[in-house]
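In the block that follows, a single chain appears as C-alpha cells, in the form predicted on its own.
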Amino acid sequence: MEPFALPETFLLGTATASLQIEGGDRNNSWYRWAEQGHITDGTHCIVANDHWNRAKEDTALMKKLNHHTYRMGLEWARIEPIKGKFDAEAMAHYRAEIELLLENNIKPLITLHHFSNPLWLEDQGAWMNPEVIDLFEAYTAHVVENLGDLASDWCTINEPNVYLYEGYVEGIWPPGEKNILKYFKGARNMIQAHIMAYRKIHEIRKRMEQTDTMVGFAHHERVFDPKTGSRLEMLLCRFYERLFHEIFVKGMAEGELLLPVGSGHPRGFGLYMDYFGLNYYTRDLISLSLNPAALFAKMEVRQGAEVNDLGWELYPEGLYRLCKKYYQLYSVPIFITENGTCDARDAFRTRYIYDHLFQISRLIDEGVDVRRFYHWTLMDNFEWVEGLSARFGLVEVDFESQKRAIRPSGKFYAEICENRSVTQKMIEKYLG
C-alpha cells in the first residue's frame, strides 16, 4: 500500500436511499412487499433508521465524518401520496433537510427515484404503464419547482437495470414477476422518463436563472468476465453487457433505443447527462448454463477470491476499468454515485475503501475526470430484500435503540474526507 492524494476540488461523501433509512411511510411498494413476508431476514422497512425524525442527528454524523457532499433520495410516495395531489408538508420536510445540509457545507445530490413506487402507481402497472413517463415528468417538475433553488445536482433514476432485473426477471423484488418482455418494456419507459426529466430540470432551473445545473442517472455496472476465456463465454459476456448495461446507458445518455427495447430516438437526439453516475460493487465470471431461466449464463466468483458478507467478489480493478471505458466513450465528468461493501464486522471495509479510492487516484493521474465519490452507505439500513441484517454502513446502527456508532472504517473515511488524501501515517494507523 502506498499513500495517494486527491485534488482539492474532489468531493467525497456518502449515499443513501429514502426508503432504506426514513421509516414511517406505508404508502410505497416496499412497505407492501415487507408486509407480504418477502424480506429474507424477516425484518421490515417501517422504522428502518427513523431518519425522517432524526435528520438533524444524521446530518451531524455527516459533519463529523467531514462530508463534502451527500447523495440523498426523495420518496415519491410521500411527495405525491395520491395521483396528482402533492403533499406540501412532505416537501417542506425535504426542503428543511436540504437547508440543514447546506448550513453544514454539505452539497446535496438529489435522487428522484430509487426503487420505490407510490402504491397508486404500483397498482396501475408501475413502470409498465406508458403513462408513467408523463407522471414522472410531472413529479420531477413539482420537486424542482420547490427545491431547485437549493440544489444544483440531480439524479433522475437509480439503477433502472437492477430495479427491472430483480422485479421482472429474478422476481424477488416487487412486483415479483418473471417476464423478460416486461424487463424490456420497463427499460423503454424508464429511458424516456429520464430524458423528459433531464429536460424538465434544466428548463426549470434555467427559468430560475441558475446556471450550474448537473443532471444524470446512477447506473449499476458489474464487470462481466469470461470464466475460462472461451469464445462462447465471451459471447455470453457480450450478451449480458447488452442486456444489463448497454441498452440503459445508450438510451439514457444518448436517447437511442437499442433492440430489443426499441429503435431510433423517439425523444430526439442529444446527450442527456451532465455527468456519468457509476454505481460499482463487484464482478461476475460468466460460463454457459443450460437453464433458460438463467438466460443461459452461470455467474460465479473467481475461485479463491476475497468476498464480502453477501458473497460478492472484492475487485477494485473493476472500478478503474469501467471509468476508463465510459470516459473514453463520453468524456463527461464521472461521479462514483455508489461504492461500498457489506461487512458486519468491519473487518475489510477500511481496505476496501482504500483500494477503490486508490483506483480513482490512478484514474485522475491518467487524465480521467472523476469528480465525486459517494460511499455506500452512511449507516446500516434496510438493504432491500436482504433486510436489516446486511451491513453496509460507515456507521453501525442498533435498530432496537436507534443508537449510531462510527465504525473504525468510518473514522478512516472521515480522515480521507478531511485531507483528501491517504498518508503513510493513516496507512499505519488503519491498515497496518
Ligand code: BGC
Second form
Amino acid sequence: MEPFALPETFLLGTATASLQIEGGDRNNSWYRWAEQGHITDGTHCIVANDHWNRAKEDTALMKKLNHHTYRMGLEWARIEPIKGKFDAEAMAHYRAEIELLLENNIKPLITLHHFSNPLWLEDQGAWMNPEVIDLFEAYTAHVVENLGDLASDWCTINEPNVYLYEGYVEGIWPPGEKNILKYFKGARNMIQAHIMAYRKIHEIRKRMEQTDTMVGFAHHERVFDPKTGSRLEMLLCRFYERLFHEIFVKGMAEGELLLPVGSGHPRGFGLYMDYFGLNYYTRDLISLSLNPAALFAKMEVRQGAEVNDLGWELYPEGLYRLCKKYYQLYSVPIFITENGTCDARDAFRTRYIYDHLFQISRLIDEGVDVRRFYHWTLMDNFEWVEGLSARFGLVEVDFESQKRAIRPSGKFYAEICENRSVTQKMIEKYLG
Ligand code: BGC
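The form predicted together with this ligand, contrasted with the form predicted on its own above:
All chains and molecules follow, beginning with the one already shown.
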C-alpha cells in the first residue's frame, strides 16, 4: 500500500437517494411494495433514516466528514403527489435542504429519478407508458424552475438498467414482472426521457443566465469477464454488455437507439451528457447456461474472491477498466456517482475505499479526467429489497433510536476529503 494524492480541484462526498433515507411518504411505488411484504428482512421504507426531519443533523454529519459535494435525490411523489399538481411545501423543503448544503460549502448534485415512482405514475404503467417522457419533462421543468438558481449539477435518471432489470426481468422490485420485452420498452422511454430532461435543464438554466450547468445520468456498470476465457463465453459477455450497458449508454449519451430497443436517433443527434456518471460496485464471471430465462448465461463470483456482505466480489481494478473505456469513448469528465460496499462490521470498507480511490489516482496520473467521487453511501439506509439490514454507510445507524455514529472507515474517508490524499501516516493509522 502506498500513499497517493488527488488534485486540488477533485471533489469528494457521498451519494444518497430520497426513498432510501427520507421516510414519511406513502405515495410512492416502494411504499406499496414494502406494504405488500416484499422486503426480504421484513423491514420497511416508511421511516428509513427519517432524513426528511433530520436533514440538519445529516448535513452536519457531512460537514464533519469534510464533504465537498453531496449527491442527493428528489422524491417525484412528494413534488408531484397528484398528476399535474405540484406541492409547494415539498419544494420549499428541498430548497431549504439545498440552501443548508450551500451554507456549509457542500456542492449539490441532484438526482431527479432514483428507482421510485409516484403511485399515480406506477398505476398508469410507469416507464412502460410512453406518456412518461412528457411527464418526466414537466416534472423536471418544474424542479429546475424552482431550484435551478441553487444547483448547477443534475443527474436525470439513476441506473435505468438496474431499475428495469430488477422490476421487469428478475421481478423482485416493483412492479414485480418477468417480461424481457418490457425491459426494452422501458429502456426506449427512459432514454428519451433523459434526452428531453437534459435539454430542458439546459434551456431553463440558460434563461436564468446560469453558465455552469452540468447534466448527466448515473450509469450502473458491472465488469463482465468470461469465466474460463472460452470464445463462447466471450460472445456471451459481448451479448450481456450490449443488453445491460451499451443500449443505455448509446441511447442516453448519443441519442441512438440500438436493437432491440429501437433504431436511429428519434430525438436527434447530439451528446446528451456533460459528464459521464459511473456507478461501480463489482464484476461477474460469465459462462454458458442452458436456461433461456437467464438468456443462456450464468453469472458467478470468481472462486476464492473476497466478497462483501451481499456476496459481491471486491474488484477495484474494474473501476480503472471502466473509466478508461468510457474516457476513450467520450472524453467527457467522469464523476464516480456511486461506489461503496456492504459491510456491517466495517471490516473491509476502509480498505475498499483506499483501493478504489487508488485506482482513481492512477487514472488521473494517466490523463483520465475523473473529477468527482461519491461514496455510496453516507449512512446505513433502506437498501431496496434487502431492507434496512444491508449496511453501506460511512455512518452506522441504529434505526430504533435514529442514532448515527461515524464508523472508522468514515473517519478515514473524512481525512481523505480533508487532505485530498492518503498519507503514509493514514495508512499506518487506518490500514496498518
Ligand atoms: C443504487 C443504490 C443502491 C446501491 C447498493 C446502486 O445500484 O443506485 O440505490 O443502494 O446500488 O446496492
